[in-house]
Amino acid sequence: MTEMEENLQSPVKDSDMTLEQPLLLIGNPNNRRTLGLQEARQRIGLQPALVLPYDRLLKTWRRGGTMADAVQQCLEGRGTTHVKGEPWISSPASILYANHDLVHGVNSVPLIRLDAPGEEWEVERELLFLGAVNDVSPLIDGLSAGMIPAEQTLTLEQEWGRIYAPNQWFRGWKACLERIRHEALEYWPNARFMNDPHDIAIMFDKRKCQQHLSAHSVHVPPTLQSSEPIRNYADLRTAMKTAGMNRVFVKLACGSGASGVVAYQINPRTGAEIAITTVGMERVQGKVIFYNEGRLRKYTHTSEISALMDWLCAEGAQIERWMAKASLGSSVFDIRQLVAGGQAGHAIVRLSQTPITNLHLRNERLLPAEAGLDEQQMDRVQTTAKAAMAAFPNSWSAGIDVMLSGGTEPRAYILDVNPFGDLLYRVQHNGLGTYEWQMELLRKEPYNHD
C-alpha cells in the first residue's frame, strides 16, 4: 500500500462539514489526479470530493441519459473512487441533486472542478465519438483534417502514443465542455466552476489563448502573420519568407505536454531545413500514422518535414516566433508558474540543452531558487503569470508557463495556459503542496464569482 493509499484510508481530521461548500471533481478515477487531490482535502480535514467520471458521464449521454443521471449514479456508490476496493466518496448528504443552496443546513450546491480527461482510453473513444457527431464549427475552414467515423470511435484500439484525429477529438472536447456547463447549471443555478468550461476551451486552443492573451495586452510570442490561411508546408515556406521569420514553432492548437509541438528553422542563405519535435511518424498500408515519440526527434528531409507540417496545419496549429529564452549555463529554460485564487504559489524552473522543456522529455528541474533566479526575475515570472491568469476571470486556476528573454532588460512572455497544470510533484509553497495549496485558499476564501 502507498503512502497516498495509506492516507486516504486513515480518518479525517475532525471538521465543520456541514459549512463547507461540496466539492464536485468530474476526472479519471483512481488517476494521480484524483488521488492527488483527495489526499490533499482529506489531509487539512476537508471531506472527499465527489467523483464523476468522464467515462460514466460519456457513456451516459450516448444512451440518451444526462449530467443528472450519471451524479445519481455516483451518489448511489457507483462509479465512485476506489482505493484497494473501498469506496472513496462524499456523502449523499453533502450534495444533492436540487436546486437549494442549503437543505437541513447542508450546503447542497457544488463547487465544480473539471480536471484533465486524458490518460484514459475509454474517454478518449468517447471524445472522438463525440467529435464525429457534434455539430459544431470545424476548427479550420476549408481544410481537411483526418477524421475516424462515429461508428469506428467505439472499436478503436489503442496503439500506444498515437495521436488520433487530434481536430475530430478536439470538437469533441469542446463539446462535451459547453454540455457539462449548460446541464450542470440547468440543475444547479447557483453552482460555480473553479474553472470556467467556456475559459478551458479558450486555454486548451493555442490560438484563440494567445489572441485572447494579446487583446488583454499581455505579452505572448508574436505569431506570424499571413494574408491567407496557412493550409500546408508551402504555405508556411511561404509566409516566413515574407515575414521575415526563420525560426518558428508550430504547435498543434490543442496539443498538450508537447505534443505535436515542433521547433523548426531554415537557414535562409543554404535553404537547409531542420525540424526538432517530439512527434514520430511511421508509413502503414500507405498511410501515414503520426505518433508521440516521448523523446525529441530531428528531421532534416524535406519529404519528412512536410509530410509532418502538412498534417500540422490541416489539424488545426498555432505558428509563432521562435525566441530566444534566457540560459542558465549551456541550457534554456521557462517556468510552470501557478497561479490560483489571484496569488502566485509553486514554481518550477524548466531547464533544456534543446528548444523544447516539457519535464516529461527527462529535462531538467529546479526550484527558481536552485536555479539562482533573483527576486527581480521572478516578480517578473509572477506578474505576468498573474495578468495572464487575471484575463479569464471566471477561472480560479491554471499552470503557466513564462519565458524571459534573453538580453540585460529580459521580458516575460507568456508560452501557455495549462488549466490542468497543478500537477507539480517535489514542489512546496508554504509548506504545501499544490492541491493543498488551493484547497486551504479555497477553505478560507470559498470561490464565489458571477
Given for the second form:
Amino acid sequence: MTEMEENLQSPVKDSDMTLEQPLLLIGNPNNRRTLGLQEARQRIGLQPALVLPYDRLLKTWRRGGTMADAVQQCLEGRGTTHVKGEPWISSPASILYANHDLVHGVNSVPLIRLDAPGEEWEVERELLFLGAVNDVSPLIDGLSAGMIPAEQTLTLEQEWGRIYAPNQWFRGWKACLERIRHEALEYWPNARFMNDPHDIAIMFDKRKCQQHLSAHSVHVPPTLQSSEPIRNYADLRTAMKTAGMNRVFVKLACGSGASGVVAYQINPRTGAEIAITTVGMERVQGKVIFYNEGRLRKYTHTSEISALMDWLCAEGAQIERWMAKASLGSSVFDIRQLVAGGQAGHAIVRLSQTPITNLHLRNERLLPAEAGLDEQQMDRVQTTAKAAMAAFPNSWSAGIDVMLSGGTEPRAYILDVNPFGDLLYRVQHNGLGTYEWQMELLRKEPYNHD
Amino acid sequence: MQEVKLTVSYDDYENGIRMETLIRELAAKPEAGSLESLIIGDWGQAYENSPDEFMGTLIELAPSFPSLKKLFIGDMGFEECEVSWIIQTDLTPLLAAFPELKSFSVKGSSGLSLEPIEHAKLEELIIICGGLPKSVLASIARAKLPELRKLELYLGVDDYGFDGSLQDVLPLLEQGLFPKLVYLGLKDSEIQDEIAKAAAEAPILDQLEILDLSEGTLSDEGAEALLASDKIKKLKHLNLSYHYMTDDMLIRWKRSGIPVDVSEQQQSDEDDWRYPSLTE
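And the form predicted together with the partner chain, for comparison with the form predicted on its own?
The next block holds the full complex; its first chain is the one shown before.
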C-alpha cells in the first residue's frame, strides 16, 4: 500500500475536511469520464468524488425514492470506485456527504458535478421512460409520432446507432436535471453545482442556447427567422426562400456531437438541393427509422431530404445560417476550447474535408500550434469562448465550439456550448490534462459563484 | 513568389463588397507591378454570380500586373460553394489579356467555355470541377499551347456536367498535341477504368514523366491494364491516389517497383457504387 493510499483510507481529520470541499459526481461509473476525473483527483491529492450513478438515481426515482435515498445507497454500498483496477474506498470522504450536521460548516458544503449521461443503455432507457411520463405535449401534428410509450421504454433493446425519440429523451433529461437540482437543494440547502442544472438544460438545447448567447451579445451564426413555426420540410423551404438563406445547418436541438446535424443547401438558380449529414435513414415496416452513421451521407433527392427534415423539425431543430469556416489547406476547421473558472484552457483544432467538423471518424485533430493558428486567431477564439461561458454565471466549465469565419476580417462565432465538453484526449494545458487542470483550479480557488 | 488571393466572403458580399473593387484596390498598390500570382477566390455567392462581374475589370487592369505568371479563377472550398455549383463563364479573353501567363487554373465548369485556347507561353492548364463538359474537352483538343508542360483535368461525373464519353477524352492521349507536355492528369472520373485502359498503351506516354489518374473510380480492371504496360514502367511517377483497387492489387503495385501513389483506398458503398473524389 502506498503512502497515498494509506492516507486516503485513514479517517479524515476534521481539519482536513475544512480544507477540501467534497465532490459529488453524478455520472456513469467506470466510464472514461468518471475514471478520468477520479484519477485526476488522486494524482493531485484530492479526495475521490463520491459517484452517484445515473442508473441508480433514475431507478430509485422510478421506485418512489429520492436522490437522498440513492446517495444513501451509495454510502451503504461503501461507494467503492475503481481507479486503475484497484478498489479505492471512498467511504472516509463520503461520510461528509451524508452528515447533515456538516451542511452548516461553510467548507463542507458538497460541490456537485453532473457529467454526461450518455453511452449507457440502461440510463438511456430510464431517460426515455422519464420523458414518456413527463409528456405534456398534445397528441397533434404528429409531434408524438415518434413517441415510445412508458411501458415499452424499459424493455427496449438497443439497436446500434439508432436515434430513439430524441425529443422524448430530451424531455426525460430535462426532468432529470430539474429533479436533481430540486432534491439536491432540499437535501443540502447550501449545495453548489459546478454547472447549474438549469444552465445545462439551456446548453443542451441548441435553440435556447443560441438565443441565450445572442441575448448576451455573444456572436452566433444567425438563426433562420420565420414568422411561422418551421414544422416540416415545406415550412423550411418557405422560410429559407423568404429569408434569402440558401445554406443552413439544421441541427437536432438536443443532439450531441455530430448527431442529427445536417448541412443543407439549395441552389437558387437550379433548384438543386444537397443535404450532408451523418443521419442514416431506413424504412422498416412502412416507418422511417433514423440512426447515426459513422460516415457522411449525401442526400440529393427531395424525397429523402424531406423525410429527414420532417423528422428533424418535428423532434425540434435549431436552424441557422451555414457560415463558411476558415480553412487550412483543403480542410476547414473549428476549435473546441475548454473554459473553466473563467479561464481558457485546453484547445483542439478540428479539421475536416466536410462541413461537419465534429464527426469523430477520420477528421483530423491538431493542437492550435500544430495547425499554425497565430496568437491573434487564438486570442479571438478564447475571448469569444470566455464571453460565451460568462453568459452562464452559474456554471463553471464547458467545452465551447468556436469557428472563425473566412473573409477579410475573420470573426469568431460560437457553434456549441457543451456542459460536458471536457473529455479531450492528448492535450495538455500548463502540463495538465483537462480533469487535472480543472481540479487544480478548484483547489486553488474553491468554487464560489457569489 | 509574390502571391495574392482575393476573396469576397458571404458577409463581405452582403455588405456590398465586390471582387471588382478588390481587384481595383490591388491594381492601385505599388506591389501590383511585381505580383506573380493572383488567385481569385470566392467572388460572393458563386452559385448565383459568375466571373462576368469582375472579368472586364481584370482585363482592363491587366497592364497593372506586368509580372503576373499565375492566374486562378475560382479557388473556393465547399464551405463557400459546391464545386459543381460554381458558375463560370467564357474565360477565353483572360488568356489574351495576360500574354505572359505561365499557369492558368479554373475551378468550376458550369457555364465554362474556353474557345479558342491559344497562348504562346502557357505551361500549365488546370481545370478542377465536378464534371467537365465535352465542349471544353474539344476546345482543349484543338488548343494551341506550344509551351504546355502540364495539363490537369478533373473529368467528374454525368450529374455534375460530364456529358462526354471516352471518345471525347481519347484525343488528349494522342502524341504531338502538346509537344512539351510531361504531366497529364485525366482524373476524378467516373470512367477512370476506361481511361486507364486507353492510357496504358497510348503513344503520348512516350513523352510523359507523370501520369495522374487519381481521384477517380479506378478499380482492379483499369489497374490490370496499367500494370501490363511497358510504357507505364518508364514513367517517373504514376498517381493513382484515391481509388477502388483491392488489397491484392496494392501488393502487386508494390512488387512492380513502379513509382506509384496508391494511397487513399476507397470502399464502394453498399450498392457497389463508386464515386470520384470530388463528387462525394
